[in-house]
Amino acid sequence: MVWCVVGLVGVAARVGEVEYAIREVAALAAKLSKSGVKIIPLNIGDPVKFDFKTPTYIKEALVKAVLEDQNMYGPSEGLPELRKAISERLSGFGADIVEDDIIITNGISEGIQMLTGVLVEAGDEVLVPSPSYPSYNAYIRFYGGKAVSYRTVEEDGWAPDIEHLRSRVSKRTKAVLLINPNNPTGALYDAKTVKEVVQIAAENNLILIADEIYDEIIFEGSFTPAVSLAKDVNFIGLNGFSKAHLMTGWRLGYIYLKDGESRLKEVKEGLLRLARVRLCPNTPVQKAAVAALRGSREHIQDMVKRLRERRDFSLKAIEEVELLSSTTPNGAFYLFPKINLKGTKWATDKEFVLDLLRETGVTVVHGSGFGEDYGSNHFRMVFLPPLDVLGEAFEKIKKFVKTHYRS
């Protein structure tokens, strides 16, 4: 007889540091849904879950690629024709980015993981805006680095506090991250702000990383591509097809590099090594992405028009809810309302969000999940649903607050 001891299998300690507030709230919502609770999902930035559909010509390009047996492995760095199309798009920003400086990824999330895996070693610091998209903080910590937050100012439309950013630079700082338009706040940075961040990177010989996935979803003002101002800065950009091209579940993004002082050669080689390890991006989807870049932009114009209406409706509704206030986002499709918790039963924004979900089914994400220092006492919500769904959600929020709070 053979005896064995059955116990828990240990996992790497670094996994315990990984958190992603957006999906963690979604897990509770899924559990409640199974028990019969009607869920109104305002937590995940997926327009295709609502009434924004992938354009027909992009879907047809995917089907055509599959039917023509374009189903094989492709180059690890991505199909040449897609990288060429991206290079042409970037040239419109005044950026001389050649095909060889572009690497296709399975969604921008894989790009974040690959980039932090190449750049970050134990003890390295990366300057990250707060509030910020949580994947950056998670992966920086996962690889042994430290995400050092710099303040964005709510009273200034969540623009970066440039002096605070400058004060956060240390001998260990390796890169500075700019997310524009911003997730979770929807802030759109003007050219002056972008230029100031670029200058800080240049003065301190830092790599500038720009996440610009929402660059075509703009309501007021104009988008300033960071690469257009990064003349002598070592620059790495991230973008993708999920948002503007309504290809969220297709998982396709890209990284591009502009080597200001010949410091990115090893970074590029490291990215290519990781690209080879994961084999290649989805081949048929890349074919469809070429069509997306070279096809009509009418669906983007229509989406922005409808989103602007839904944003304005949501802002007006927030004004009518006691305890809540919000800045006006000029890009993306997020609101980041402030919750006045003083005098309420909730000690934290997370308690507020979880109680709201349990009692009403309205699913938003606690602001502290995007950075406890400057995201606390807020929540993030999307304004993607049709007006009737948004109206129902805000009625539930208003009733929820009235039930628990009396001024």
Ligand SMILES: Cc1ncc(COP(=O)(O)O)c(C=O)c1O
Given for the second form:
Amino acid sequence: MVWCVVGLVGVAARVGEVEYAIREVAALAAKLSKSGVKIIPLNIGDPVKFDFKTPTYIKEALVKAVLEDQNMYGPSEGLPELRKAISERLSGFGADIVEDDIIITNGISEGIQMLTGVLVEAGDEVLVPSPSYPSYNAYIRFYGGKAVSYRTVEEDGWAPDIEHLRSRVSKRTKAVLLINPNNPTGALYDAKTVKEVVQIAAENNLILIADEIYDEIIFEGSFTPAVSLAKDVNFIGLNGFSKAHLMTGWRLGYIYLKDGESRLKEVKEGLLRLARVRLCPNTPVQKAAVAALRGSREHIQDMVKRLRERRDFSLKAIEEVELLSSTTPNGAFYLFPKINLKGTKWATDKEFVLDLLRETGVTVVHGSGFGEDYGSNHFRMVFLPPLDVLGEAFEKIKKFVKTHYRS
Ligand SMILES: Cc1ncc(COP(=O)(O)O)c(C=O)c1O
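Follow the form predicted alone with the form predicted together with the named molecule, if you could.
Shown next: the complete complex, the earlier chain at its head.
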């Protein structure tokens, strides 16, 4: 008998909820590159792709761990020595987070999936900043929840609109997310703002989720760790080694809970269950992460210094491009320029970005991919490349705009 398989194999409807604009643009760039177009990638927040390299002492710690046969599965919640080093780091913020309240993940990304998987039931709402890093929205929706956006205000350096945030709380709200410094805007929130968000969470008995992956990449002003103000609030923090320690491809992050033995006991147990099904985080990379936390911080100072120069160069270049304007980001490595689309041939930021990519090879991400409501009419670019590459990119952007638009 001859079997014949026909028809398309269906997938779970929830897959349709998952979108990640950053990598979508990258797919078109990869296609163009294959056909010989020179691509200038300003779309992905990976410093290691440019001239920021993983410090030698961290690489050596990884190699040593591998050569010493630290290549086995480890504890599901992570290695005790790494959890201890993280607990010590957090105590520097005045936060009393014990090792038992820290769970190591394969990148924050895995932590986001685990956390939303544990917290979000169908119909639950989570307040997320807009514009914002798209993973949160994607996973909240994937698990049947609703990502309810709160406005961040460009004219205010992209600080949260506190009244709007307050008005978005409903009976179904479970948690509020704070990303500081923010991706895609690079906004660094002052202590007053962080306090106000903490207060809203406390008053409404919400969980405050703080993603502070860019906490060490600060240009002006000072960073306020949310946990330092989280006295009477259910608090869950996320952080990782990708950015400040230049370990993007190694995939390591962590989740920490304040008062994990009391109010967050069930959440912690849920996270540990999920940690067990995925077996464990990468063992040798955890050894390297201990070295990173205990080692020299010179590479971070050097990175911030070089990034500041690249940011200032880019801001100046943006001023010279008709249609574009930008706020000054005080942290991370992103610019989020506004595109004045009025009177142009482009109806949306996505059209602008895709045309720019096809015609010049300069790859940026449309702002609407970070939140249609408050991210539209913008694009996100990294200022990670050296000045000559940034210079070339801006020459191309300038020429592109001139070709299509006359004021
Ligand atoms: C705000 C934010 N959180 C999390 C991540 C993902 O981090 P990881 O590499 O640890 O998965 C990123 C990556 O760009 C990010 O910008």
